[in-house]
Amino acid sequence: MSRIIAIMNQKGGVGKTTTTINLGHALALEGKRVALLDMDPQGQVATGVGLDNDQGLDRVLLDDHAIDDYIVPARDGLDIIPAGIQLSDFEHISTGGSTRGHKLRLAVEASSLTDYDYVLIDCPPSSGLLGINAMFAAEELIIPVSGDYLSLQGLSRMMQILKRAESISGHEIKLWLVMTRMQMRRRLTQEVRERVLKYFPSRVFSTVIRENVTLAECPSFGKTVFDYKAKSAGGEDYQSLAHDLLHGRTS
């Protein structure tokens, strides 16, 4: 059975996108089968690694088409199935109760993305009906979290989404957290990484995602960091976050 992990976090800015994007293809380059879902109507996952955002979930939760018709092939061991110019439309649907909080589980449950090792849901930064449906669908949940207090904030309000979302959905989600964007110089970076490792006793991931440029410029060249730059710290940051996942790896 494939592992199926939402990304999220109500705020913006902390590096979700860019966890998706780069820790997918991290875990392609070990070996796994990835397959990144594109919930945000942002759409910026199709332009990160370079390829169009036309259409994909829009069509799978709006008209019932199959996931399948959408997977696009981005690099070896990688495929993604992008957002849809139309996504944003679904937040506003109001016929269906609540199986509309299911589409996506069960268009992913009648897919062949049950037989990937990994599938990634980059999640927009909201809790409306994408996000419901990206958790509904999960069994884990990475949370990326920056190097201010403000994340903290965020990361409370997660908290709430997810207890939430366990005792409507009936099931547990595993959670992890990543800390992103860090300025390690920073005393303030320091006292937050504390802060988050003291309140979640082994679900921080040991890796820390250091603030890099390399991580800034390569979705503008349609780059994942390791067709960008693999030796920069970016690269070396995501391809060991890769082995936290694959192995459980918690400070």
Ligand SMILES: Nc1ncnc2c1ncn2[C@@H]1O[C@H](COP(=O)(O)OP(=O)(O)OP(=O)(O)O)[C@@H](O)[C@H]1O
The other form holds:
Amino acid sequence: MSRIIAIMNQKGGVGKTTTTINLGHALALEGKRVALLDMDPQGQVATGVGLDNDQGLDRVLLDDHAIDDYIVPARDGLDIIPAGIQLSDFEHISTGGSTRGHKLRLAVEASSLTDYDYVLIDCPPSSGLLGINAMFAAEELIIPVSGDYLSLQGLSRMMQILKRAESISGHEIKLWLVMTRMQMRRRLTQEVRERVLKYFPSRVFSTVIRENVTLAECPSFGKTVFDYKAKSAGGEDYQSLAHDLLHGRTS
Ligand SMILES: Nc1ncnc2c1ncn2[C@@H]1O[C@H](COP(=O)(O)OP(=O)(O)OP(=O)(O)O)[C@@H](O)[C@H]1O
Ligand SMILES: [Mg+2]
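Having seen the form predicted on its own, could you now give me the structure of the form predicted in complex with the ligand?
So here's everything in the complex, that chain up top.
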């Protein structure tokens, strides 16, 4: 049984893709079998691990192709399914009624991804059809929250979307939060973390992902932090976050 987890926040630039790639690789290094699904038309999961973003979930969602035809090996224990260059077209599909939101879930259920230990879904910074599909496909949600006040504002909207998705899909979605891009010396950072802990008691992962230049450099080399510089703050933090997820460790 795989754990299917969507990495979601409609706010841009909070670290969704960075978390998908590096948490995914960290889990693979722990001996888990991991797949990364790229539901963001920006296609940065593939490029972030040094692979092409030509085809993938665009063909699955637009032309009903099988996911298994687009699984690409990325590292030992780590496979990806790219977004594909036409994925943004799916956001404008108006036919199919309410089944449109369930296309990804059905495609995952019909694929070999059910044999993986972890399936991580990188989501776009929006709450359109792609995000809805990710939410319906997932049993768990990780919301990265960056250390600024604006990221608190987006959270209440995320919660409304989550509640609606739960009532439509009829299954409970387990919620996790992770503090990202944290500048530990700033007082604001501590205040934001305290607020989030107060609103989401025991849902916030113990590990704090620090703002770390190594994490920002990796994607331009097509490398994860573990390929590039495992012994960096970023490497330490994402390894620690993987342990949080494996053991359900929260603050
Ligand atoms: N902990 C960190 N320290 C330093 N830079 C980071 C960190 N996390 C992410 N970044 C950088 O911040 C930028 C945004 O990160 P990322 O692309 O992961 O966010 P995102 O939420 O996926 O964005 P989008 O909403 O556009 O998809 C990137 O340039 C990334 O390299
Ligand atoms: Mg992203």
